[in-house]
Structures are given as structure tokens and as C-alpha cells.
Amino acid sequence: MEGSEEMVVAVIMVGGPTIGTRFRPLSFNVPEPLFPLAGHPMVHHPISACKRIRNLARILLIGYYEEKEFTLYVSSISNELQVPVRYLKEDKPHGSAGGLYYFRDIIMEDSPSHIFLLNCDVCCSFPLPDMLEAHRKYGGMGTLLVIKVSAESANQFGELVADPNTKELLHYTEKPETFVSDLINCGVYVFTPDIFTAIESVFANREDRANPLRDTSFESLYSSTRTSVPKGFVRLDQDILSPLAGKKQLYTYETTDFWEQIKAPGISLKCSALYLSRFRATAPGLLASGDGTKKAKTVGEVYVHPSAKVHPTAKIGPNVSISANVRVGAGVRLINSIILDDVELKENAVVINSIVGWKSSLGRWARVQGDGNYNSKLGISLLGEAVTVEDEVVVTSCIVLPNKAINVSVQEEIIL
């Protein structure tokens, strides 16, 4: 039924606090999905991308954070985008396919013809309308966004083989030990409601395996899963994509744009830069500019919250985002950094390759810096909430937990 009345629902998986350990000490204060990248919560970027889908009925966030953590954000973003956004709390982790299935009745309330499934910890340009168009042409059950990466890094992700002409997914393997392909899964999907039947058959197969008298042709597909899986837990990659590859059910849509998985705070600096540069094309009004006369001089892409006070002699950028109520003093220099709410940076302080936590303060001529290696644990400096760096103190490549006062220079330390 091609037609304008077809509705689409978008589901964004936001995970839960058990996964958030990799984001410490920042996740002490705020759920990882609400951590700001380019001045907006991480989850805001996929949500605003969903707004570009035609006939979008609503957006559902699924996770196992407490509901109160998302209440304010969900109501403000629903108002801002004029699209209903709702947070659904799982009783326990169900895996991405299991979580989808757990809330199938709510997802299907609008009888959507298509369901988008996105992961919150993915940073990309989310080409959703193009994916949907390709998916309709392929005529399969699902289409996954894929990207080419270097052969060395491919094994950190789900590697796949697709037919170069038809784009059918022929083979899928999660984090393989030997090289399969430089095409990887981006964690962005569009499905028809048939996905629920596919997930149901996973449950049915498990029942059959538990009952050895009944054997099915799927047996061989699943006998390789060595560990017993918790009830109701279905992984999209191993349980759905791998078994259905090569059955004319799943197809791929390749992006040549940027893509990152946000696995650690260092990567969030890189992703903030990617989103800021994307604003240049999609939302130039969000970027600050100044030449150092009335407004601070900016270099490259910079986001400054309207409530922040920035001295005109400061110099900011490239890749800096400054959150609410930040006070930036005279002569301050900021490069490649995220400054969170209520931070005070006194005269001539310098911040490079760093994240400065909520309510922290840097004294005069203080310096917080990292070497900018996003993948190494101490490649950036990271100050937790309410950290004070005294005048003229230098903090290099350190992680500082909340409520600490640093009065001597430190290097490559984790300060507990």
C-alpha cells in the first residue's frame, strides 16, 4: 500500500546505567544519552534526524534508566520538534531485538508500515529518508546502514558481506576473530513489522531446543550459541542478522559520511566536532561567531549556550561547545573541548583537548590539557563535577573525580 497515510515509528535504544561505567566520571551526573555533544544531548542528534522522516508518528526511547531521568528532556524535545517523544523503561535488559519485542504493542499502536531502530551511542549523519527509500526498493524485511572502515579496525564491529549489485546482506558476523570484510554494521536499521515475527521465531526455536524431542531446520543455526541466554533476551546481531543473512530478507544501505561509536568520553570530543561541522550545513544558526571586538574571537565551529557569559578578549575554537551559565574570563583560550554547565574559567585559563565537568572552576593562568588521542584512556583530560584547579596549576592528561581541589600540577594521573 504505497500512499501518504503510511505511518513510520522510530525507536532509539538508550541502554542503561550498567553500561554507563565506560563514561565515568561523567555518568555519575547524567545518563550517557543526555551527555551534551555539540551543545545538545547525545540522544538529541538521532531524535532530530528522525524529524526528517515523512509521516513520522512518534519517537520512542527504550532503556532501563529510571523514568524520572528522562521526564524533563522528553517533554521539552516533544514540544520543540512537535513530535510525540516517549521514554519506555524495560524491567531488565532485553537486548536490542528483545527490547523492541517487549514493547511491540506500543510500537504498533499507530499501525506503522515501517519501524526505524537506532542506537543512541552512534554518531553519524543518520540518512534516514534515503534509507527508507532504498528499503522500499529492496522489498525485504529490513535494511541496515553500513560503512567501509579500515581493515585493521573492522573486527571491533559487526562485519558483513553484501551483494555488490542487489545490496542483499549475504553474511553477518559480530566481532570476528579473522577478517571477513571492511563493511561494518552502523547500528541504524529500518524494518517492516515482520521483524516481530522473526523475533518470535527466535523464542520458538529456544523452546524447541529446550525440548529435545522436537527438532527444526533452524537447529543448526542456533546450536552454535554456547551460553544460555536470559529469558526474553534477543540480540539483533547474533540472533536475527546472522541467521537471516542470505535469505533475501535483509539489505544494506552504505553511507560514505562520518560514523563513530561513542564508547568513551574521548570519542565524545571527536563526535562533538563532527556534529558541530554538520551544523554548518544543517543549522548554521547554532554556531557562534565573533572577531574579538564585541564578541570573543571564534575559530572553526563553536557552540555557545545563550546563557553563557564570554569575555570578548577570549579566543575559542575550533571544536568547542560551551554549556549553560558558563563564565569565561578575559584572555581565556579554549580548543577542542566541552565545557559543561556552570563552569567558571578565570582570566587567561587555557583548556585544550579536555572535558570540564559541571560547576568546576579554573583559576587564573590555570591550564587543563590532553594530547588529543581520543582512543587512549588519558588522551584527553577529564574533570568530574565541581573540580577546582587553583591559579597557575597545570593538569595534563588526567581524569579527576568529582569534588577535588587540584593545587599542584599533575600529569597522566587518575585522581580519586
The other form holds:
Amino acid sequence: MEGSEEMVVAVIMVGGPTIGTRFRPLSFNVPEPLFPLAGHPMVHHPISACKRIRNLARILLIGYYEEKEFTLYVSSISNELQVPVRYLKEDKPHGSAGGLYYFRDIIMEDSPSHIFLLNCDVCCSFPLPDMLEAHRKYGGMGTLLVIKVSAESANQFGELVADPNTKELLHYTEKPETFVSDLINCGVYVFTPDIFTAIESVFANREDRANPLRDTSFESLYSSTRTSVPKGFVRLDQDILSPLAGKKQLYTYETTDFWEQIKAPGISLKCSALYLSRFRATAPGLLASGDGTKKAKTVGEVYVHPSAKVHPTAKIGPNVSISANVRVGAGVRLINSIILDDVELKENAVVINSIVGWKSSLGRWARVQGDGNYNSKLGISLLGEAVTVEDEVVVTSCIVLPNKAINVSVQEEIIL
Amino acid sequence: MKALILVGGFGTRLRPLTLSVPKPLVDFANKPMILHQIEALKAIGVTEVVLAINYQPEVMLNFLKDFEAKLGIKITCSQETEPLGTAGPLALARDKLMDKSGEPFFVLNSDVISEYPLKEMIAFHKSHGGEASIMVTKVDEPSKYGVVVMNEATGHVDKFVEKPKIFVGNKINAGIYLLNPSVLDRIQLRPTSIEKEPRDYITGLRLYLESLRKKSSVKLATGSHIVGNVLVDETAKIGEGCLIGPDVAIGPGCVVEAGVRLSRCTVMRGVRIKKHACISSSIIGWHSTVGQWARVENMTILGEDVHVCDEIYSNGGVVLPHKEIKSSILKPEIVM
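Can you return the structure of this protein in the form predicted together with its partner chain rather than the form predicted alone?
The next block holds the full complex; its first chain is the one shown before.
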């Protein structure tokens, strides 16, 4: 394989505004894929993981957000990483496999030998080079990244069964009601270009099913719940993985690192912490440190944007990200929080288990806190854009929509 | 002249503070409650104070020895063997209160904090020639208390109505009486009880400090870090960048570190408030500590020797003595 001309293309599915409702009120300002985790947009983490693939030709972001949402980001990241990154807008959602198929000409431009498919809302260590090597050995059409999770949580995802020796994917089912397996689909795949043929046959079988005489397609074996699907809509999981399981086409590569699906702002805080601690190993220069003399004291992993100003008497961390132009006043304490751009935190303010939105401001001795339960709706306090919390006010486990002024303490409320 | 202070009960309403000391010895504006009263009595010429107590007499007596010497006033105790309510103790103390002079004597409830216009009361008592004078005070919500229905012009008392359902008057029994010795003849020695609504400690502090302000007392603190009425004991230390007040009392030996915000609260002897903490509407008991960046509010009461860890939030926690608070208290609750 050394010195071969085999190119690799990476495709990252970023979704669109309808998926983004789960990220409100933060998604009012920025599309979910650009929301910062550990100081960098969510999509940046899979993108920089792709950079580690040898012979990477280009990275394509596919979604149905407006193009202008991604223009700036895409050009700056292309520049920074010295690899072409492009955003392709679907005219309508096509499903994860349908989107891939829709842009197949662009994807196949460099005649890549392999295509990575990643979901933007996945938080993990993206062991892509290792996955590619395993895939080449298996010699199948595709390889899925998989991980073991607790039996109780497995049914929220796609559960699968793999052969312990050959690692072949034997069985796959999406969000089953009964327990199938504790091994789940991480949402990261590598395929050979045969994937397009497989997607094509899904279309062909659908047309055939319109013909009432034809009933032996493998689709019909699994299709009891699928009635009408929009034209061109192909889901990778149900339409490709399930039917092809057990046919020596699909294989699995197991990761033992962290894995989370970023489906709500609360979890994004947890993922930000996971990426921050990963920086400790992969990019320690990105992390801030200080001992309270010239620079503020840091505890654990902390990211501070170079343009942010932090008073030396503040104490930051663990698990804190501070974005651009933030002003952190004297005696401020931040724990397990994301502070977005242009926020002002006045003296002695405290933020714990919370996300403070762009341009917000906290008064002196103000306190914004959550109980830290990532899975409960109000476990992490969220302040939208330009929220003001007055001096000495306490906000506990609340979601506050943009442009509100909070002048009395509140607890466990959604403030519209 | 003599006075009887009805110390009485267990002070359950001021728990957890009264788990450590008897109620009359709980500090109020940096001075044990009972001392406020004894000093006021001494000022108008009372030479002997009798304390009617039924609980922890040893602690009280020890304490009183100190005061006797310092103030030059005789203090004795009359101990109830069973709770006698508020009138019973008078009968019990009869021998101590009666003397040949036939002078009237004061009776005070021990949890009364007021401006003590005792001199005026003596004059009033002499002028009407009746057997007893009761101090009354006007309140906004009389039905919480015992209302005294009286002739506004003469002050003659018509009747008492306990917690009236309809408006009968807005003057309530303030808990200070001036009685002729003949009253003692009317009381038999058996339990009689009168309910009394507890005063809000924090409100009481505010009123007390307000009255100090009116008298332009030099005791009140001043400075750019002080807002409103604040009492700071001379042995307490306050750090930089703090904002203290309104309505705060800081006791002897306290240390308030830099960047602390205190409002509407009492900080008792020996307490340390660490940097950047914020305390409002709360009582911090003797020798407790409040950690860095902690937030204590909404009628949090810390008993003696309670330690609130760094960054903890307490919303109305009532914490018994000798506890360490390591996790936040989000809703008012009692921590045993």
C-alpha cells in the first residue's frame, strides 16, 4: 500500500435546521454543527480527525442548511488544514445514504478507493487510519465503527451483532424494543465505491415493489414498517446495513475510547469535556494553564481563546471552554461550563454546569448553575444570546431564551 | 427597682442556634439577646433583675456572673420545675420581686427587642394610677398576635383578643409590662400558657440597626464597602473588594476575606467567610466557615461549627451544629 495512488475522500453528514431544534436555544444563533465544543466548532473535531488519513483528497460536508451558514467556516478551515473542505447543500433531506448517493459524482471526482462517512453529531476519538487498515484486511464493501455500551442504554441506538473472529456484521437493528446486543453503531463508516451500487439497488427494489408481482426482494423481508419514503430518501441503517448484514459485505471495527451522540446541549457540555481531556494527549498546547499569580489558576482541562481576557484572581476549570472576546472579571469561578463569544462575567460571578450564550453578561456575585445531570432536561443551565443576569441573582437549572434580563433568582424554569 | 425577665422555654424556634446556647444568649446584633434588655433596665435604674428560666440554668448562671460584675446589677434566677407559661413565673418569683418599697416592677419577655422606652412607661404608670401598664405596639397584621383593645385617648385597656379573625384594633402586646406588686396577689401558681408569635430574627436585626441609625450611633460601620446599616465588631477583619450591607451584623473575631458580599445577615463570633462568597438573608452560627465562592441565601441558618465547602449553594438550608456541607442544597431543607 505504500506509495499507492489510492485517494480517500471523507464525507461528513451535518444535517439541517429541523434536526437542529434539539439544540435550542443555542441553535437560534449558530447551526448545530458549528456550535463550539472544547473551543472548536463541533464539525471541526471529525474534520481534524480526517486530516490524519493518509492520501486524503478532500473533505465534503453534506447537509441541508443554507450554504451561507458554512461559507466562512469552510474557507477558513481549508486554509488552516491545507486540505480542500467543501459544503454541499442538499435540496431536501435524503437520509444518510441518500445524501451520499446524491453527490456521488463530486465524491468520485478523484476516483477515491475509499470513502469515509461520518456523522457530525458523534463525539469520539475517530480512529480513522486504524479503521481503514482493518477495512482493507477484511476486504468487504464497508466497515462500521462500533462500541460496547451498557445494556440499558443500547436500545437508544443501532444494535448489532458481529462475529467475534471475523468481525463480520451479522445482524443489525435500529432502536430495538427488546435487547439484541450491547454493541452499537457509532455512526462512523468507511466504504469502497461499491456502496453506490448498493444504494442504487435500494432504489431499484423500491420501484420493483411498486410492481405487485415482485415479492422476493430482500427489502420486502424487512419492510413491514416502511410504507412510503420520499423519493431518493435512503437511510444507511435500515436500508443498507440491516439487509446486507450476514452477507460477508460489512465488517466491524471496535473502539474502546469514549463515544457520545451529541443530541442536546447538555450532552454537548459532556462532549466538550471529553475533547478537552483528549487535547491533553493530542494537543496540550491548546490547553490553558495558570497558577493564579500572573495568569488565572486553572484546574483540569481548560480552553481559553487567545482574545479572551481572564483576570488573574479568577479560578477556571475543570472542563471549561472560553470563546473569543470573553471578559472574565476578578474572582470569577467557572466549573464545567462553556462560555461563548463576547460574554462578560463581572467580579465574583460563578458559573457551574452551564452554557452561557454569546454576548450575555453576568453581574457581580451573580450565579448560574445546573445540577450537572446531562440527561435531564434542565440539568445544565442554558443562557441564550444576550441574556443579562443582574448582580447577585442566582439562576439554577434554567433555560433562558435570548435577550432576557433576569433580575430575580429563578430555579428550574424555562424562561421565554 | 426590680425587673423579671421571662426566659422560659427551649427556644425551639431558633434552632439550630439554640442547640448550642440557650435562647437568651443567642447573639443579636453582636450582643446576647438578654444583654440588650439588662442594659436597658440598668439604664433606667433597675438594681435587680430576676430571670425566670426552666432550661439550662447552669449555662445561664455562669454567664450571668460575668454580667453582674461588669454591669453592677444584681441578677438572680427563679427556676421553674415545670413550664409555667408566662404568668406562672411571676408567682414563682414573688418573693424575689416583693420588697418593702411597694414600687412597681418590670416584666419582660426575653425575646423582645425594641427601643425600650422604659422611662416613659414609668411616668405613664404613675400618672394613671392603675395596677398594671402594658406596652403595646402598632403592627400591620394584628391577627398574628394578641391584640389589645383599648381607649386610644386614655390608654385604658378594654380587653385582650388573641389572634382576632376580624379587625378589632392594631395594637398588640409588645411583651413589656410594668406591674404593681398587688398584681402578684392575683396569680395562682399553676401552668398558664400564652402563645406568642416568634419575631423574625432578620427583620428584628433590620429594625434594631435602623434605630441605631436614628440615634446616629457611632457603632454603625462606614466606608466605601458598606451599604446601609452595618454593625462590625472591632475585632472582626474585612478583606478587600467586599460589599457589606444593608442590615448586616458581624461578630467578634470574624474574618471576612476578599471579594465577599454580605446582605441582610448575621455572622456570629469566630466565623470565617472565605473569598468571593455571597451570603444574604441568612444566619451564620458561631465558628462556622463558608467556603470560597459559596452562595448562602434565603434563610439559611447554620448552627455552631458548620462548614460549607467551596462553591456550595445553600438555598434555605437549616444545618445542625458540627456538620460539613459538601453538596449543594437546592431547596430549603434541614440537614441533621
